[in-house]
Each structure stands twice: as structure tokens, then as C-alpha cells.
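Given next, in C-alpha cells, is a single chain: the form predicted on its own.
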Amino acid sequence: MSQIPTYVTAVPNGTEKGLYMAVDLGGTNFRVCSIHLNGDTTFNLTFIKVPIPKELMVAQSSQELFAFLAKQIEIFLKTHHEQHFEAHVRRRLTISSPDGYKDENVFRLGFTFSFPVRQVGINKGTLIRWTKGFDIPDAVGKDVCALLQDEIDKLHLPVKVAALVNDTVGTLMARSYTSPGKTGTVLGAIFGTGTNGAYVEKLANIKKPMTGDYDKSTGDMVINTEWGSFDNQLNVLPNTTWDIELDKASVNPGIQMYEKRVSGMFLGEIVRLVLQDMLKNPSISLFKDENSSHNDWRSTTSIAQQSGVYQQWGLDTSIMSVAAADNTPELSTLRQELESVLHIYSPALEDAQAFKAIAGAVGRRAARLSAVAIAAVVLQTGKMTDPSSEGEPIDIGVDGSLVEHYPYFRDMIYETLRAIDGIGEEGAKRIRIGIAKDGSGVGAALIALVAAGMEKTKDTADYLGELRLSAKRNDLTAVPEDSEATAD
């Protein structure tokens, strides 16, 4: 695995303050968020989520793709905060600045970026490859902070990205910023359209060089895994006939293989292919019936031409959420679903039983993986022996739609804990998995916060050394240690 550092070097307490923003370009949707931290756990949110275009996510160049973005921001700052956008920059004359002013009305904003980049800084990075669907050859290997700040410069916007955020990362922060309890999180995942995790490592254990600033006093580092990738050898991984004819068809075929069995993504089209085998095989009876004896209903079951089932991508995982939950004896709902959704008129009892048993074999399958990664890096942290931690929760948070919606789904994860060598039962009692709500948004403003920290420190050290440096060589003794001259 990618094991990247993010140079986040802390976890947050419940006690930060401020007004920050955020966006999230994490799949198939863009979020552009603003976020009020109160200091008492609690968060004010505001935001707007607007679909990817599918022709910008496989566009000709990356400028089609950041220039949406950056459009987006400015619809968000007229709309919901018009006094900033307004007033735009208010500047202050000061001695501290090299520029000779400050901008005090730049919003500092936490840019959740959810694919794989080679972190080089906390606001730089460049992009490894694309995933989730998306192709723009063009925007490998370049600094995405770099290619959206262009494009928000160009429509003059008062904002600076200050953080680059992985969206694991964010869910991390903000899961130990709203969890109750002594101990911070110490394990951030996603499992929803990707799955991916993120860490907080000793900084002892990392063996990998690293350039750019970060603050080694913590001991501590976030560690981004990109777990997704896990095994794309398949030495370890199960492997049926459907996974490999879904990654053949795929746009990234021989990688993100254990994203392929564990993200929402993936788990209906997996279910699609399977289903698509058995209605080839004459000697099985599904979603057949020679006459109407054969239905329970008095029916017979038939499928439209444009049936999901007959197309690639054409069953959505969030049907086998509604298989999942129907525990009536009819299977009433399901079977309604699979009309309205699938265009499978008139399914028998035997089909959608049938249908609940394989879509409940594939998520139980992705759960139980998903229970593997969280296992991993609990046991990695030593907290399971650390007599330190005796007795305190361990910490995990979680955000995405399969984890959130598909009924049963943490039971399973909790099932499988507690079946592995070094968890067991009383371990999984431990191991607290809570839902981090807005994850991507609240967790990269506090990135973003930590991050103008760091510039502002920074900054104003650098320049007023060099201010010092260069009076003393002038031999003058009377250089104030942060003046400041206000200018109407």
C-alpha cells in the first residue's frame, strides 16, 4: 500500500475555533462547504453539493474539470457569504508582512481531494492516479492545490487553499473533534463509493524520507493507506469469475482490487454479472416461468430489453440496501424494487430470494473484508496491549453510504472483529465505530486551521528574521517585534 504521509501531525480535541471552508471532490459529487467551529465539539455547516459532470470526469485536460470547481466556489461565496465576497479583501498595513498588508477576509479552505497523491507538503500534492471513474491523463503527476488555486484565481476569489485533504483524513478529524471520550480517534475510513483508511502512526515508524515542514513534537503522524490498492497481486484477496470479469471491463483493470470487492462502487455490478450468469444457464429457473403456476403472484416473471441487469453499471448498489432490509415473508418490497428499478415485471417469491441471497453473500463478503482493514491498523496502534489504554475505547470513525445505509452492515464488521487472532471478543467490546457525519467538510476546515497556523507562524518568523537579520547589518538596534499601522 501507498502508506503517504499528510503531514497532519495532530488530532483535534473539540476546542477549535473559526470560519473555515472546504470542498470535497470525492466521486461523483462536488461539495463546497463552510464551517463555524465553536470550541465545544459543536460545528454550524452550510453548504451546496452539485453533480460531476460524467464528460469532466473523463475531460480533455484538467482545466475543464478545476475551472467547474472554482466556479462552484464563487456560486457558493454569492450565495452564502455575499458580505465577504462583497467587501472581498480588507487590508491592513503592517511591518510582519512582506507584502506590507495582511488579508484578513481570505477564506482559508480544506480541499478533500479523494485519490491517490504524493503529499509534499500540507497544502501540496501531486496526483498518482485517478480512480473512481475518472481519467484526465494530463492531471497526473501535477499539484492539484496548484491546479485549483489557478482556477480560483482567475475568477479573483478571496481564498487561498491552505490544505490538502484526503478524505479519510478529514473523517479522522472530525470523528476526534465531535467523539466523546479522553483518547482521539485513531483510525479515520471511508466505505461508500471507494473505501480507504487513514491513521494516526508513530513518527518513529516511518521510514519513508519526507520533505516540507511539519511539527515533529507530537511524535505522531496521519497516515493516508490507500488501502483500496491492498494486494492488487490477489496473493491474499478472494477471487471469484465475476471479480475478474468486473476488473477486465473496468477503467483500471489490475488495480484498486480490494476497493473492487469492498466499495459501493463495485458490489452491484458484481451482483449484475452473477445474476447475468445464472439467466444464461437454461437449467436455472430464475426470473422464468414456463406458465403462471409457477408465481405465486399468478403471473409470469419477464425483463425488459432495458433492464439495469442487461447493462453494464445497471444494477445500483443501493438496491441491495432495500434486499437487505425486506424481511417480510413476500419479500414485498424487494420485489416492487425490482420492478419500479430493474424492469423485472412480476418476480416470482423463489427470484427475489434468490436475489437477496446473492446481493447478502456480496455485501457480507465487503464487510467482512472492511473488518480486515479496521482489525489491521487497530492492531498496528498497540492499543489492544497498551496498559495505558486499558479500559478506553479505541476510537474509529467512519463516513460513506455502504456503512451509513446498508442495513446490518457494522453488525457484520463486529461479527468478523470478533473472529480475528488479536481482536477476539472482548477486544471488539473496545472498539467503538461511529458514523463522523460531514467527515470530508468539517475535517479538512480543521486541516485548513491547522494549516493557517502553520503559515501564519511561518510566515512571520521567516520575514521578520530576515527584517532582524538585515537591520543588524545596518546596525540598527530598534526593530519592533510585530508592529502593526492600520490604514483606513
Second form
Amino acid sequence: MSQIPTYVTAVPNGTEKGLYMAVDLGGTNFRVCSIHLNGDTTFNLTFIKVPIPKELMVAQSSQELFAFLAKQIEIFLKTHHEQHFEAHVRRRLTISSPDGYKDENVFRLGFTFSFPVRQVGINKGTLIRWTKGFDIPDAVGKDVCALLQDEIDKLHLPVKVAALVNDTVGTLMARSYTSPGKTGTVLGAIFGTGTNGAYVEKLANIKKPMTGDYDKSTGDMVINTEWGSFDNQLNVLPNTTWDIELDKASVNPGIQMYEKRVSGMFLGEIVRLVLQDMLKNPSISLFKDENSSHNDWRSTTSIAQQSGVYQQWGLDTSIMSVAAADNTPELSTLRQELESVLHIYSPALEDAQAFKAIAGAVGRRAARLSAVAIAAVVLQTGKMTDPSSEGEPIDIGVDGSLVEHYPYFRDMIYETLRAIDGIGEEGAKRIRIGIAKDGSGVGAALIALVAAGMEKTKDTADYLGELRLSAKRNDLTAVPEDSEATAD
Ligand code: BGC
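Go ahead and give the structure of the form predicted in complex with beta-D-glucopyranose (BGC), now that the form predicted on its own is out.
After this comes the whole thing, all chains and molecules, with the earlier chain placed first.
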């Protein structure tokens, strides 16, 4: 795994204060928010959320994507911070130097960029590879903060990209801010479109060279594991014909193999591939009836040609949640959903039961594999056996559509934790898994706060200078890094 040092050396304690901006790129939507940290474990968050146009996820050049992101920041500022924005425009028009931004008027922005990045400082990092369906080759090897700052500057926005944050790190920070405890949160994890975890490691255990500045006094640093790429060699991960098929048809075959078995982007597709195989098999009567007496609705099932079951990515993972939640004998909610979403008309009870069993197996496998990653990190922290933390809760912050919306996902994780050596019944009781909603926004704001504290006073005249230089340098120094080997 990549095991990326993040330059974040402490988790918050709930007393942090201030107004910060955050943006979040990493799944199907882009979010822009401003966060007021109140200093008493609470915050106020304002945001806009826009879907990322599919064509931008595979754009010809990264500039197209980053220009779109900067435009959304402008729209957000005009809508939600109009006074601040207009005052800035007025000031800019009266200042002779085009670089005359003054520190106190510039928003510090935490950039949550949820892809593997080789971080070289708190607001600097080069993209290692895209995941989750994104594929814009010219961005690989470039500093993503500089790419964003460059487009922000073209629009003359009063914003400085102050921190680069993975969503898992944001989740870890947000959970620590909102639920501070004696021992602190040890892991932030995402089980959503993608999956990953970031945890607090002892500095002494980190063998990778680190070039940027960081505070050594805590003796710790947050590590972004990028566990989505655990066991790409498939030494231990389960592998079915449907996993193989899914991987072959993906934009990144052979990588993110753990993620492809665990996260929301892929689970629906696995279920679809299973169904497709069953539909091809003449000896299995799925979604078809010999006559109406075989169907408890006294009708015959039919499946429309345009059903998502026949198209790649045509079965959204959200229907698996409906299947898991419907525990009625008739399964009428699930059957309705099969009709309205997948165009499977008059499905018999047996059809719905089969769908529920298949989706349930895929979901359960995902939850059990998720528990393995959580357990590995918990064991690594040593807290299970350390007498000084005996009996204390081990706190974990999680976020993402799966853990939030898939029924019983957390229960299945706990069931698995109890079965894992070194954790067991007693250990599982100590592990406290809590949702850190909007973790990435709040976490990014918290890291922007840390970054603001690290800024040197001599830079105060023009905070943007260094980033602008770095943006220019990007064109000259970008080296494509397309393999894990060069990244690590
Ligand atoms: C990315 C991670 C991210 C995770 C969850 C994965 O595909 O590689 O960086 O944290 O998705 O969003």
C-alpha cells in the first residue's frame, strides 16, 4: 500500500476557532463550503454541491476540470459571501499592483482531494494515479494545489489553497474535533464511492523520507494508507468470475483491487454481472415465468431491453440498500424498486428473494472486508494490548454512502471484528465507530487552520506568491508517475 505521510502531526481537541473554506473533489459531486469553527466542538457549515460532468472526469486536459472547480468557488462566494466578495473586487480595482491581495482579506481554503497523492508539504502534493472512474493523464505527476490555485487566480478570487487533504484525513480530524476524548480518534475511514483509511502513526515508525516542514513535537503523524490498493496481486482477497470481469472492463485494471470489492462504486456492478450470467443460463428461471400461475401476482415477469441490468454500471448500488432494508414477507418495496428503477415488470416473490440474496452476499462480503482493514489499523496502534489504555474506547470516525445508507453495514463490521484474532468479543466492545458527517469539509477547514498557523510572517504581504510560482513551475517539472513503484 502507498502509506503516504500527510504532514499532519496532531488531531484537534475541539477548541479550534475561525472561518475557513473547503472544497471537496473525490466522487460524483464537487462541494464548496465555508465552515465556521466555533471552538466548542461545534461548527456551522454552508455549502453548494454540484455533480461533476461525466466528460470532465475523463477530460482531455486537467485545466478543463480545474477551471470548472474554480468557477464553482466563484459562484459560491458570490452567493454566500457576497459582501466579502464585492469588497474584494472593489479593493482589487483600486490597487495598482495586480498581485495586491492582502492577507486579511484572503480566505484560507482546505482542498480535499480524494485520490492518491504523494504529499510533499501541507499544501503541496503530486497526483500518483486517478481512481473511481476519473482518468485525465496530464494531471498525473503534477501538484494539484497549484493546478487549482492557478485557475482561482485567473478568476481573481480572494482564496488561498492553504492545505491539501485526503477525505480520510479530513474525517479523522472532524471526528476528533466533534468528539474529543481522552485518547483521541485513531482512524478516519471512508466507505463510499471509494474506500480508504488514515490513521495516527508514531513518527519513529515512518521510514519514508519526508522533505517538507512539519512539527515534530507530537511524535506522531497521520498516514494515508490508500488501502483501496491493498493486495492488488490477489494473494488473499477473494476473487470470483464477476470480480475478474468487473476489473477487466474498468478504467484501471489490476489496481484498487480491494476497493473494487468493497466500495459503493463497484458493488452494484458486481450484482449486475451476477444477474446477467443468471439471465443467460436457460436452466435458471430468473425474471421469467412459464405462465401466470408461477407468479404470486398472477402475471408474468418481463424485463425490458433498456433495463440497467444489460448495461455496464446500469445497476446503482443504492438498490442494494433497498433490498437489505426490506425484510417484509412480500418484499413489496424491493419489487416496486425493481420495476421503477430496473424495468423488471411484475417480478415474482422468488425473483425478489433471489435479488435480495445476491445483493446481500455482495454487501456482506464488502462489510466483512471493511472490518479487516479497520482491525488491522486497530491492532497496529497497539491499543488492544497496551495496559495504559486498558478498557478505554478506541475511537474511529467513518463517512461515506455505504456506511451511512447501507442497512446493517456497521453491524456486519462489528460481527466480523468479534471474529478476528486479537480483537474478539471484548475488543470489539471497545471499538467505537461513529459517523463523521461532512467530515471532509470540516476536516479540511481544520487543516487549513493548522496551515495558517504555520505560515511565516515574512510571507504576509502576499501569501499567493509561492503558490503562483509553484503553478508556473508545474509546467516545467511535471514528471508522469504512473506506477506505484515510482511513487513509493
Ligand atoms: C482514493 C482515496 C480516497 C478514497 C475514498 C479512493 O479511490 O484512492 O484517496 O480516500 O477513494 O474517497
